[in-house]
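Below sits a lone chain in structure tokens, taken as the form predicted alone.
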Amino acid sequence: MDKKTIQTDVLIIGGGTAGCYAAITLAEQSDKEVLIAEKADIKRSGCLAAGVNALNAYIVSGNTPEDYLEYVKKDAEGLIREDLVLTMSERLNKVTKHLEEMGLVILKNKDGEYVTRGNRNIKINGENIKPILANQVYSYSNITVFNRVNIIDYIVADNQIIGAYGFHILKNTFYTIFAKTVICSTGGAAGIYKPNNPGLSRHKMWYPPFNTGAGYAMGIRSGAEMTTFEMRFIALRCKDTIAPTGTIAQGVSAPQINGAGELYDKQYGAPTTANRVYSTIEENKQGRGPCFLKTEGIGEKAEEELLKAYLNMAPAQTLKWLERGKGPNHENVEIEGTEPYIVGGHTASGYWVDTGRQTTIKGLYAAGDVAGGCPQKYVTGSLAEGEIAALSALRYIEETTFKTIYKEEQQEYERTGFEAVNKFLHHPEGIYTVFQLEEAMQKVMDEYAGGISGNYGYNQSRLVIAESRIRELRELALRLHAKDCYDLMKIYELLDRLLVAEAVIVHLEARKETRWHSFQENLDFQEKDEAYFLYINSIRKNERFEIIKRAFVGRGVVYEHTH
């Protein structure tokens, strides 16, 4: 394997959204030097992939940001880091604009006003978002991209980050990588749990399958604080083909109805994203089942509407309507959950940060998916985050005196990294694969740690078995062989999983209580305290997960670490 050394002041890893308008953030503010690292390719990686055809979280006339922080809290039972939700919603509507001024499409009505669908949402065109945000990235000289290069861990003496390691997937090249600054704008973790579809459709599920948690498990690593891995997200979708459900349920107002043909979900509390998928499980548990979004009777020219829109966001969907001869208008749709998830920009799980999106490790950055504390957030708000880390980076270069990394030390940081990985490309070929390895890790969070077959709860007992059997497993791990990069990108994203399932069993246990329905559903607690009205953090010494609890942050508070 080749080696280089690479110096930069800003290293951002994972050219997603928030990725991406980081570097366009720094970019248009400075001459720094950017350099962006992605596994995939910023063309077509992270949850924009494939297009989206609605922003989810914009001010709409007549609403503020502190409307669309009420609402992010009503929906997270009021546990969310009010000064992280309220600076993001107050910059949604600014890169929104600027979005359009790069080439999004956004569709208005005949005063020129953006077509809303629903309080928070605007219609978009957004099949091509992401080559709009890369080609944006591609247009400033000071931004490096290296795409198909997987990140693997940070490098960071006395608490302070001062780079990373990585590797080409493609081209046999090791990286050490130095920077003044990092910021992290990975995204979530998905494949921790045991999927909704066995086999070769395990794949087709809610969040991107390449999504694998390596920025929380380069954080945690690292020793950085971490929060709310307890809140899990769990989507609630038409059945077998994962396709989202808002586009129906909002878009021609479709209620959810049980098998015998009544409203639900009003009888479980307020209709918070938790409670859709709470009430939907309890209506199945209770044998109302099965249950559906009502679109009989939606009218022909609804039911062509849908048929347009899913053939471009879930094609699955269309084609299965299509397929059996039947479209929503002539028959209901089936609903039910996904496997659980750990992404941020749903739910609270992440890096603990600051106001600024610093981390508790001196000069790393978060945004997006893995900067916790702030649900909801979605494509906007994942822009806005990038906006307030990339600010935030700069002032931090500015006002930082940094320590020279002698020709020794360097060389020293660059050997330890290599081992690191080299080791990998040596161990002797043994019994497990990757694959196998990796639906064991599934199946025990699936059946002790609150996944589908339990119907999301989960109890003590179980909990100290999932996990003894995932550190089983991580031992297992990081015995395999690699015979090329690739393998080693599999291995890496074995272990990352590994590490973060452990996390979400630690913080699962250390709520005693139920907090969001399904997403956190403690068989043992299974009502709300508000002793447990603080936030669940942990920090990884010694290869054991050591909580912290901490208390409420509110609205205009600036929140500083302590380091």
The other form holds:
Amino acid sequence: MDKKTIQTDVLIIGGGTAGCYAAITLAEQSDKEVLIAEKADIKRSGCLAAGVNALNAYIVSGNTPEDYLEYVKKDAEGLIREDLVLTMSERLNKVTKHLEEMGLVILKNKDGEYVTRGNRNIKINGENIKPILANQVYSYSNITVFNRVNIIDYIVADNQIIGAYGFHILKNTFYTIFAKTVICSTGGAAGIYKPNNPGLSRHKMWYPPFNTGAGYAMGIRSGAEMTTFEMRFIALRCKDTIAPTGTIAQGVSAPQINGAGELYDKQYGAPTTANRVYSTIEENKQGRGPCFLKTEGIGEKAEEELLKAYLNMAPAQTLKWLERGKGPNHENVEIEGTEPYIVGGHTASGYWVDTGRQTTIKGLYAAGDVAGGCPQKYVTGSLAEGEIAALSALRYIEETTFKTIYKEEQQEYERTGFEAVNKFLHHPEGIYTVFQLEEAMQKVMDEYAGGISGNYGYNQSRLVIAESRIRELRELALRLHAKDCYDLMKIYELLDRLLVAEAVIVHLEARKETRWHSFQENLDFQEKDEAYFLYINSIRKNERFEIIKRAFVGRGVVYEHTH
Amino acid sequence: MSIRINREKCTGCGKCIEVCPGTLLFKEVEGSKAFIKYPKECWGCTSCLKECKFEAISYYLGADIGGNGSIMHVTEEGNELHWHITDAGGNKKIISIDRTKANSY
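Output block for the form predicted in complex with its partner chain, input the form predicted alone:
Shown next: the complete complex, the earlier chain at its head.
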């Protein structure tokens, strides 16, 4: 394997929505050298590879960022970081304007105002949103993009970030990258739990299957404080294709009905994101399924528009309608809950950051799905966080006196980093493959840590079994053999998922109440308990997660780390 | 979820390989045709379909999620994306989307 050492001012890990926008912000505001390391290719990577058909976080005329905060807070049973949600909300419209200037098509009325869908959404054509962001990135001379470079671990000295290790997954090159500051924007984690369709279509999931929790795992391994992994995200989706339901529910005002055609969601408390899933699960449990979005009779024109809208973000659903010979006007759309995902852009799992999005590791920032405490980011919120993280990182560079890393020290970092991956290349081939261990992990999480098969509920006795088996699987994964860097990527993806799985188990156990139905359904404690109106955080020390309970952080404060 | 690559139509240009977010597309040897190495790993994002200028890549639903024999490919003409769907009986349908217009929903 070739070995290369790179120096840069800012390293951005992950060139998805948040990462690209952080780079764009840095390039517009400074002449700092920026390097984006992306596991795939920034033209079509991350959550928006297939496109997106609406911007779901926008402050429509007559509303304020405070209103958006109130919505997010209500949807999350109050437990969010208000400082983070408010600072994000304040930037939503500005980044939207910027996206439009870059070339995104946004629907406008005859007065030139954006056409809204509900209180917070605007209509777009987002099929090519990722190529638009990528083109903008490539227009700046101070941004370098490393596509197909997978970053696996941070380099940290005295709790300060100094760089990261990675490798080119096709060219067998190992990189040691030294950076003054690092922005982590790797996205969240899918594939932790057994998926809805475990066979050929196992990757037909809502969240990108290539987002494997790398950012979370790197932070956990480096001793960063993490938050709210117990608040999993379960999406209510079109059955089988796992395509979004919001476009139908809001676009043509289709209500949820059970198998008998009865409206049911109002019987299960406030219509929060979690309760929409929970109510559907309960109806099925009680024998009143399957559940549907009532679309019959929406009209031919509406049906035609829905076929187009789904081609722009989830083409499988359009094809499904055509395969059935019946579109939504002629047949209600069946719905189901997905497997649980860990994703800080929809729920609050991720790095515990200060108001400027700095993690508890000095000089390391987090933005997008990998950053915790700030749910309902969607596309524009991830852009806003990319901007906040970039501006904070710039300030950090200006205000910090960096220690020189001498040649010998540098070589020592290069050697230890390379050894960590090199050992996999020298392991003998064993009896298990990455895919087998991944399947085993997903089965354990499904059966013992609140997956689909258990209607998302869990109890202490099951979690004990889950934790012990996940740790055993990790030992097996650490002995896997890699013949090249592509294999190495697959091994790291598995190791990262296993570490996130363990964090989820420990966090689920620590929350001795049920705060969010389905998302966190503790069958030992089935009610909400105000004694748990606090954040469950954790730091991994000596191979074990230690739980830290932290008090609520309200709006208007600037939260700073105290260590 | 998966795609099929038509070996007759594939020119080996490599555009699909460049964009695949899962790094699932490869060529056996330089200059040969593209193939999907891990079909079960495909997300179904259709990035490769949109890159292919030779109508060589088509997309289908697995039978496990309701597939009934249809395949779909996409062509580009100015600002329009034309999605071509051919069902198991050979019936064709085209849905065109103007990239300069927003979704109605």
